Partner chain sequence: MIEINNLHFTYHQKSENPKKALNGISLSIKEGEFVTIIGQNGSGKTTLAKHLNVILSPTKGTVLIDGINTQEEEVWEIRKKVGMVFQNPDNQIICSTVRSDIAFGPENLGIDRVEIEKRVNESLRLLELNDFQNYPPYMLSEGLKQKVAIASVLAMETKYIIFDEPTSMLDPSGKKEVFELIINLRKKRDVTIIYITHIMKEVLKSDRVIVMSEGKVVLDNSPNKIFSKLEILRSLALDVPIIPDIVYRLRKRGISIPQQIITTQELINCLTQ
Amino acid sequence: MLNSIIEVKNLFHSYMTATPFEKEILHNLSFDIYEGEKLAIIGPTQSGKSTLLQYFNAIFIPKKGRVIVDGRDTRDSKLNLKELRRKVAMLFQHPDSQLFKDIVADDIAFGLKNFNFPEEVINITIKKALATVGLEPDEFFYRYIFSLSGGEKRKVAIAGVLALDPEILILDDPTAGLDPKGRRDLINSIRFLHNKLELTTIFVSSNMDDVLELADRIVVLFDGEIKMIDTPKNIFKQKEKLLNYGLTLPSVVEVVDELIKSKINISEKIIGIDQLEESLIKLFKK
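Sought structure, where only the one chain appears, the form predicted on its own:
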């Protein structure tokens, strides 16, 4: 039986409340996130994805509805928010908004010092966190933040939250703006971290290839409502629905569509690169 680590119950969210410009952008959301899974949240711009993420570590507290994290209601006035945010680590879309020290080691140390880690433990923890995200500790420990590439900045930001030993990792469009190599490195790092540290990983992405590679389940948001929630296989075979929601398709799905249009005998149900490769090899052998 799957254990729920986050429960969202009848959640609403409005901006500019009690003004003539009030706008409700999340409408009665209810779903569970299971311990140890990789959950992707997708949807067009302004569908409420990033807003929803901020409920999971109590940046937003529900005014209408409930969010329960590991059995603790975020509306509970006795909830220790500092401890909750240590358990639920969040990486924002733009790492520059999360990196505010000049030196890599100082940035990673910031959270550790806030939690009163002993000084002799901090340096060891920093080096371990850097190594875990694939950055050579001796090379990056004293590096200036401004000298890092976009992918390296994201890895340092992840190292900063991993240093606090979280159980849940939340990523807001982690590969946005990266070149192909940076994207590939970060995808591999996220997959490695999820498996090695046994994290629950929740991420928003505008890149459907990332979603197909990483997700166990997908939540599709449109106009603040959950329209679909299922496995990638079941989501991505509903191509017309996704296109109607303003979403793109994974590259493999688009390639398969083009092959079918070219009268090549291949199954429209293929969504994975391995499936496509296997099918094409069989065709060529014939």
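Form predicted together with the partner chain structure, per the form predicted on its own context:
Just this one chain is shown here; partners and other molecules are left out.
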């Protein structure tokens, strides 16, 4: 049986409440996130994805509705928010803005010091975290942050939250703006982290190829409402619907779609490049 680690119940979100500019961003959301899964949240810009993520580590506390993280209601006034935020590691968009210090080690130490980790374990923890994200600890420990590439900065940001030994990892569009090599590296390390540390991973992405590669389950958000919630296979089958929601398709699905439209006899269920290769070989051999 699947264990729910986060439960969202009838969640609403508006900003600028009680002013003439009030706007509803999330409308009556209810869904569960299971322990150990990789969940993708997709939707067009302004659909409320980033806002939703910020409920999971109690940066937003529901005014209407409830969010239960690891069995604790975030509205509970007795809840230790700091402890909750240690369990739920959150990486915002534009990771450069999450690095506050000039040297890699100091930056990773920022969270550790906030959580009063003993002085003697801090250096070891930093090195372990760097190694986990695939950065050579001795090489990167004293590096200046500004001398890092975009992909490396992101990895340092991830190391900064991993050092706190979280249970849930939340990523807001992690690969946006990276070059192909940086993107490939980052996807591999996210997958590695999930497998090795058994982190529940929740991420927002606008790149459907990332979603296809990483997600076990997908939530489609549109106009502040959940329109679909299912496995990638079942979601990416519904091409018309996705396009109507202002989303794009993974590149393989796009190609398959075009082939079908040109009356090529190919299964619409194909979502991976290896499947496409096999089907095309059959077609050419005919």
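Quick caveat, the model's predicted, so the values are computed rather than measured. Numbering follows the first chain given and starts at 1. Under this definition, the rigid core comprises the largest set of C-alpha atoms superposing within 1.5 Å between the forms.
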| task | Mind pulling the C-alpha shift for L280 between the two forms, with the rigid core superposed, in Å? | result | 2.6
